[in-house]
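Let's start with one chain on its own, the form predicted on its own, as structure tokens.
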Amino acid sequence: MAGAFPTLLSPLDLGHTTLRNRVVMGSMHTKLEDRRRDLPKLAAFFAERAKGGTALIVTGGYAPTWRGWLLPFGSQMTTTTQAKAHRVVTDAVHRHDGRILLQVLHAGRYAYHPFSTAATGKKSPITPFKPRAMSTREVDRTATAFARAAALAKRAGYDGVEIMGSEGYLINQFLAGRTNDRTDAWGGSAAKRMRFPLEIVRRTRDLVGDDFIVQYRISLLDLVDDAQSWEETVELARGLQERGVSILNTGIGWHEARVPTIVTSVPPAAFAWVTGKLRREVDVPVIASNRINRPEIAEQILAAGDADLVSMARPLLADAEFVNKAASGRDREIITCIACNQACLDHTFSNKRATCMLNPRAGYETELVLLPTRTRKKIAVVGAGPAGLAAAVELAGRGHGVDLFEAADRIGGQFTLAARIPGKEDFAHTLAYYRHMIETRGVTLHLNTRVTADDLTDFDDVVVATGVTPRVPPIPGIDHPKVLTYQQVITSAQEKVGDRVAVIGAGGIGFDVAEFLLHEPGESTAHWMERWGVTDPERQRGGLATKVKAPPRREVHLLQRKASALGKGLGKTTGWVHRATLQDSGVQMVGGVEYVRVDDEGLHITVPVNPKDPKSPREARVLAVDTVVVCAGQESVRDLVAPLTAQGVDVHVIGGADVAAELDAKRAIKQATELAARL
């Protein structure tokens, strides 16, 4: 079964226990944590991935301490009630195999409540609140409970513990010098600083005994200012190994970090090689992280010797089926985690159920169900865009005879052009994907194709998916040589674009393309380090050095009529990271613009004299710019909903060609999916 994966799909020995392969899910906080009603749900996200093949499940976080909860009310593993509650989540995993690890998370100066608790009174600059300082004797009994967490994990049937103590969580924040200048017992030294793990771990061993798994999340790259260094990472690492740690899984960087780590613009495996330094220094299975999400990449990764386990946290929220696919030679069929964070890690940090753009079913498996259909339908779908290609293959999937139908030469429509942007290569993935299941599933496509309504009489229902087209404001010249919508630039015109470009439009799609504009495709991992500051951390402390900024290819204004900040309404988890990276390349960023005309000088604007105040008086300024690029946000395509619904045809209308919106392929592929359930 292993075929093309050998290492990745070999059993590992554990002594006390076997994991059949070597993926582990990683933890991820998917609301559904925090409420004992909403257990059922969790067990069920948690049977469909270990049914799925994963070996190794870890839990979002569960707080030791009521102080340590993320959010009021939020998860805790503190009673036996609340262990005996647990059952119906460990029973759903064992009936498939699997294994399951409890994470006990205390989150210090991290959490969203007003009685948090830290290693000092220093606030984190990305939360309200100013937590209080931890007595001696309450760094104690914090460590103690930690430990009874884990006694309580073990009560209710979980196969072991994950010590959260990296992405600057409470146990970071006693590591770290930044965060921890106590002078008793706890701080002071790297060797007392250290200790809180220490005796977290020792406590926890000596309560849970021998048969149960303690593993421990150690950060390996703080990637902020006065952290760990190399030196005291190895000491903490053996430390934790001789008082018994059976795994030691990988964290990487602080929650405030100003460096990207799981975003889709890093590079595959971005950080394997410093698991694998961890690994020539330890005897315990150690298990890489952090934006590894195909079965060849992982396999890569352990037959090199980086690691002996790998952590897949959003790609298995992609695909539940990602081992099993692996395994049956299958894997053309998995759908491949993008980390475009929109609807796990966004949705989290805005206290919103985590699921998945391209898997809506994630963390809905009780509610969005896609069973076989008792009556075949003939369904058209028309538009190959991100909504039409859920809706066929979806439908396909339940049984019904589809028909695609695409007026471009290729399926794809706003996918082909994210693909093409820097950063984004692994939405190519996603069209690969698509394309493997139309064949698979029986969808028959016509590309080249357009339809009109009377092509269209013949089948049961017709599902509209058009999508969108690019919308050309009414500025005087916008018809000049110069002027190109984001369509033409990404597609066919970039050798049309000069030196000087100003893009009209801020959201999205104008960060995309200005980033298209100043950025080669399928930057190396090297470079990627280079740009953002990332080192080895027997260089520097926590990893962290000074940017390199590469000189950028062209002279870009990105503008907007709004006069709130350039990028607001991009995502809560990625947008500060394309904002950084155009600040870096030296794009002009200007709101609250009036678009006066476009002639041969360039674009004429005016703007507040005050960017501060949008009433202020205005001034008029010329951008001698030789290319002006349009992002303005699109229209919907719905010629066809009219005539159809004339004729008496079931006409059900998804994607961009029901709402026009920047960055709608999340809503289009939960419209689609869900409406393949209901037919």
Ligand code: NAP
Second form
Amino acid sequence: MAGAFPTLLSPLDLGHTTLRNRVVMGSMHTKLEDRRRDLPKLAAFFAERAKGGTALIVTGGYAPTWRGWLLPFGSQMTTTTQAKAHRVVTDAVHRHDGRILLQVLHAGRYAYHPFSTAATGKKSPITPFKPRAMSTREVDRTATAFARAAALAKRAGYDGVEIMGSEGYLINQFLAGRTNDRTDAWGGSAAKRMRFPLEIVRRTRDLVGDDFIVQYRISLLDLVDDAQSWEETVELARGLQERGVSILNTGIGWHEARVPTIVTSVPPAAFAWVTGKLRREVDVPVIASNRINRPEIAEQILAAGDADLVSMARPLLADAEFVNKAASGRDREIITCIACNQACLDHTFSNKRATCMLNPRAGYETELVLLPTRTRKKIAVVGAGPAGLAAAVELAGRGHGVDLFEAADRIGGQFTLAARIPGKEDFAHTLAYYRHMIETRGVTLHLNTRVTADDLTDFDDVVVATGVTPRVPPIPGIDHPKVLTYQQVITSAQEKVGDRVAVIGAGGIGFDVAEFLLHEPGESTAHWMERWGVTDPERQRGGLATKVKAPPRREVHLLQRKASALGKGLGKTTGWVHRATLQDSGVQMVGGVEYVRVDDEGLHITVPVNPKDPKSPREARVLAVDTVVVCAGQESVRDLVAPLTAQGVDVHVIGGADVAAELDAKRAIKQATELAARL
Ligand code: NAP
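Form predicted together with the named molecule structure, per the form predicted on its own context:
Every chain and every other molecule in the complex is listed next, the one we just looked at coming first.
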């Protein structure tokens, strides 16, 4: 098992059991945890990951008491009946030689229900419910409830538990002064604030015995004010070790922190250094986490001695076979997580089942099945953007003969643009994956080929994935030389863009273009940390420092006609990062705009005098800009559909060619994969 990733693929002996390699699937809530009837689907989801080689899987969080639920009637592990129902999950993982831990999580003040309890009665900034402060006895009983949940997990066949001590949940709330001003035995000094997790681990170990993994997720960077000091963190880690913890997993940032910790623009392995810092202080194995999405990155962290194991959650949603592919020299076949969050965390936080934009089968293993075909068809796919690529590769994977036609000189469509945006460098992995799979699966690729309906008469089916064309809004002067489309700016015309720019349209692409005009790609971790105010926790409690803001490269005005806040339609878990980035770079964001004309003076607009009241009188303004970039959405390109239908061809329209409004790769790839499963 050596190959290119010798450390990653080496086993780890934990004494009573051995992990077959160093890959841990981190905890993620999929929405399959909460109801008993969904457990077989959860079992299939984890079984695929265990079959794919993952050594250790951690489930989504299960509350040790009903008050610790994340959501009303959320997942909990409090009775033997519940434990028995989990056999289907643990058996499924064990059949493939995997190990699985149940995560025990008490939401504390992050609970999204009115019965929440916490260290104090202080409401969190991210939930509407004010918790009730726990009584002294209640804290004691809750510590025991954690241990009981672990004992139930053992009965359910789990190989261990992960005790969730980070991300700002209850245990973390006890640990930090900002959320624990108690004066009883559970607060008042660092030692007393630490007592809650130490008691939980001691009681858990007592109850479950030695042959059970007790993993603890420790917050190494709280990234909030009035948080833990590094000395306290180390003292806690050593105390947990003394009380019998088997593994320490890394937690980075409370959910209420205003520092991004997992989105695409966070540099690869940006936090491995702090895990390395902990590793030097303890003897138990430690797990590095956050933005580790490729085997070579994982190998580097382990080989450098920063961790004993690596945790990946979203990368294993994207590709269940991550480990096996890395182990068999097929790492170019790995679908690399691009940390877009669009179908995983954005779903979870909208109360929808988590899946993956690049792998719509994730979480739907029993429902979206792509079996080898019995009748091989000859299929043409027109357009090699995300929809066409996914369709071609999946259809060929089922055994169909596929010809893929693309008018441009390369594959990728809108994704080639995304890959050039600073902070979205990982999108290039997706293009590399498709290029490789086209070859591996024998898709015949025709670049620089604009087909007509007459060219396609020989095919059994035609998939029209011809995508979109940028909308040109009917603004007087839109043909002025200072007006450029977003495609021109991103692909070829950056040098034509002046120092003062107006961006028409503030959707995903308007935001991307603003970032493109303001920042350089390939930002270093050190620079990223300065920009977001992340520092060594030995210097500042919680690792939070003042942001260092560089003078902006350009003056940018980002405009939209709607009166609502700009960026409202961006991803739930990513939009705030884009907004904060542009605000920090001094971008003027203006809503309620009416575009009057473009001329030599610049862009003429009117805006409401009172920005909060779109009906207030309007005033005229001239934005004296050198360049106007149009990011006003798109229109579908579907000229092939009518002539093909007239010729009686079986036509399937997918992606932006189907619906251009709010076009997105998530819908495109899902639609393509579902079509591929049907044809
Ligand atoms: P979009 O999200 O539909 O936004 C189009 C923008 O153009 C809106 O701000 C709209 O605002 C404006 N607009 C529409 N018609 C206009 C007209 N006739 N004149 C002037 N302005 C007009 O489209 P997009 O920005 O092109 O993005 C397309 C899709 O790509 C997104 O929906 C998203 O799924 C995906 N994408 C996502 C991300 C991401 O970060 N997740 C990044 C890039 C792209 P007003 O109508 O208010 O003026």
